[in-house]
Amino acid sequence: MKYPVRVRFAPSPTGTLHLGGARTALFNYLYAAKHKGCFHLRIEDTDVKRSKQEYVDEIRDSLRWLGLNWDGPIVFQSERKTNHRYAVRQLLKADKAYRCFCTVEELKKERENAIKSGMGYQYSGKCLDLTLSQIKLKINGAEPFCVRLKIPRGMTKFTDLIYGKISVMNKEIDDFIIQRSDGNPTYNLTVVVDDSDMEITHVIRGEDHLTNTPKQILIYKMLGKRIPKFAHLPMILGPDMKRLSKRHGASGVQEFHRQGYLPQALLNYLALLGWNPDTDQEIFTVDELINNFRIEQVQKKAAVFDEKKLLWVSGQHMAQSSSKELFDRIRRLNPDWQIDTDKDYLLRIIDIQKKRIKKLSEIITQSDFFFEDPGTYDPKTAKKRWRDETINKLIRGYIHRLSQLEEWTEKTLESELRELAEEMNVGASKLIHATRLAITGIPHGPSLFLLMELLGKAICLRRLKVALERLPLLLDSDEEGVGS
């Protein structure tokens, strides 16, 4: 019988979603709709300790924002004990699991002894060999105990989707804990309950789980379910190559959010972290990522995250976004923005800035010159552009044609420009650097004529007067910016 697919994201919700989960949920999304399957949310909030429903919101939260929407409602394993504990005594029941009544310290020394002989450590297995009588008599003592798995011999294997065959012989595999003395089961154990019940048919997760599969294999043949198939992903690597980590500055996702990126850019970039369309198409829409998307194109190696690739990617998707788009996600990251400005205006200033800016923060940031006269004069621009009288000259020249100007575009505004070079004999570019820096007082941005255009006529001319009465300047001006 050919069961349609579903896979499930199953974080815990200890800290933030980081960009290996946001990963890992996007390529199980991914695979999902590939294969018009359902994707699922799980919350592994099993260590009561740890887990904080504040992060089960930002989990959530993150996961809406990036698009990952899943079907049906969030399954939380915390409210699933029941099922942990009944498979449990299934196992004990068909003599597959035993009850272990060994202290902390008489595992220490068993460990203690395995180092000291130079072997690798694997429980003894004593209490396998305790008889009904005796196991009787320590629970009615209420001795504390846990429950251990009896691995049969044999060997395990299975087909990753990524990796390929791997086998496993069981002699290498402990008699693992599937519930502890305080009688909650264990990840190997619970993990195996949720997706059998969830009828999960493909395990798409991080390669770090690559060493619990071949247990979790033995549990579902134990309890005679159907076992998935697996698909484990390469790990993200920092420049350094280690690990990827907040030393990285690898934050969570909401930071990438507050930082301004768009969704669908980060979900780019986190696709092309390990999966290879086998084409040099490097920009996707989420759709054309669904369309493109094979779990076998995953590569082995290890991703690195490159800050400069993310920002050329969310670059590219700046450009193809609509200024709409731009506006009413900005207006979500920040509602303040502008807010007494005409919105017809901030579209046009957006349709401007987007296809030079990385991200949604830095129209924000970047755009003050579109709504104040600069307050000061970046001062290593002044002191290279604008360094004597000579440019005082050509701005006035400047300012003379553009008070007789009747069409302000774009184009009239470049044409005056560059005949008023010709006729003083030089560069184009020498007057353009000393314009801009006097209409928004930095050295770079937008189209200086398309810029001009739109703050008009009365603003432009105001601001090429203003700089004319205080540059030039000194060149020992202070750092803070000239003219301040």
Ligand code: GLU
Second form
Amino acid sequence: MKYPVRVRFAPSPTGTLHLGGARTALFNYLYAAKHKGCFHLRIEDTDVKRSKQEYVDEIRDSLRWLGLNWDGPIVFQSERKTNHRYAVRQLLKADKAYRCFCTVEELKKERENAIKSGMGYQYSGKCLDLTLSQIKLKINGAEPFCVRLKIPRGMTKFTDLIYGKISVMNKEIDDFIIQRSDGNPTYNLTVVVDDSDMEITHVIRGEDHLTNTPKQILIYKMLGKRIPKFAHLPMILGPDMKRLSKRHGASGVQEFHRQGYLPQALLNYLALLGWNPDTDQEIFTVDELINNFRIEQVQKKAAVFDEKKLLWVSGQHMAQSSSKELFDRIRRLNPDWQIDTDKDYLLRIIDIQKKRIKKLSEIITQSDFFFEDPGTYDPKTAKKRWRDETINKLIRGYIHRLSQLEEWTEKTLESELRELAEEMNVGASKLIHATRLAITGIPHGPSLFLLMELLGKAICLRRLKVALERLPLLLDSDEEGVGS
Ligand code: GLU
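Starting from the form predicted on its own above, please write out the structure of the form predicted together with ligand GLU.
Below is the entire complex, every chain and molecule, led by the chain shown above.
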């Protein structure tokens, strides 16, 4: 029988949502969307000491910002204790699990002896031999116990959708603990009970859980539950080839948000961390990701996080986005941004800037010259671009032509400049660089003529004239820069 696809993302709220977690959520989301299935969010908050509400909120907000919306209500693992305990009781009743009364000291000794004799440690199975009356006596004496799974003989096999066929000899699996002495079931038990109750068909998660999978399959079998399919995603490494972590700088989704990345760009980049689309296409919208994504195309090989590539992907998405969308996002990021400026003017600035900048925050930080005359001129550029008297002459000539110009457009501004350069027998770039410096105060920016068109005649002429007065001073002085 074919079951409708149901997947889940199951983070533990013990930290913020980092890139690895976000990629796991994304691949689950894509898989569900592609197969018209459901994507659920389950918060695994059973570790009371380490789980925090603020992390639950942060994970939820990050997923929402990314647009990875889940179906139905969030499932909180901590609210499912009765089901977990019921499963443990069932396993005990069916003699598939047993109580272990060994103390911490006893277990420590066992472990030390195993290490001394050079053997890998496994629980000795001592408590397997307890008789019913011995067990009763200990329980009545309130001796603490944990519950262990009785690992059967044989072999556990499964086919991972990414890692392929995997088989493990059961004798290599310890009689692991499924319920601690404080009565709390452990991860391997709770995850099986929850995935089973939620009718999860595909478990898609990080490869660090690959070794847990045979243990979980044993529990599924012992409880008589349907075993889902598994897909383990490759590790993400930092540029130093070590597992990506906070050491590598930004790794939390909210940091990327605050830095001004677009969510669709981050999703696009995350998809490429491990997934090979088998085409030259690298820029995908979310819908394209859904259509193109195939779990079989995810590689086993670890993926390496490359911030430069992320920036490039981000720039491509900036250029593709509507200026209205970018405007709304900038205002959400920084509600006070140019609050007194006309919205149409801001939209035109975004039109111009989005083609060359990589993040929303760069529109904020690299657009000052659209709002105010340059207070200072970049000294290095001034030295390089305003070198001699010929520049003054050129600028004077350009001012003269511009003041007579009736049609103030990108095109006319450019042709006036080029004609003048030809007339004066200099390269146009000489004049372009000097004009840019005079108008913006900095060496780089969007298309000069486009920005001059937007600034308008009065402002451009004013800035050129002011530069003509102030910039030559720099030539005569050794000062580092010309300031106001
Ligand atoms: N809470 C586990 C984690 O964050 C979930 C693992 C799983 O998906 O089974 O690693």
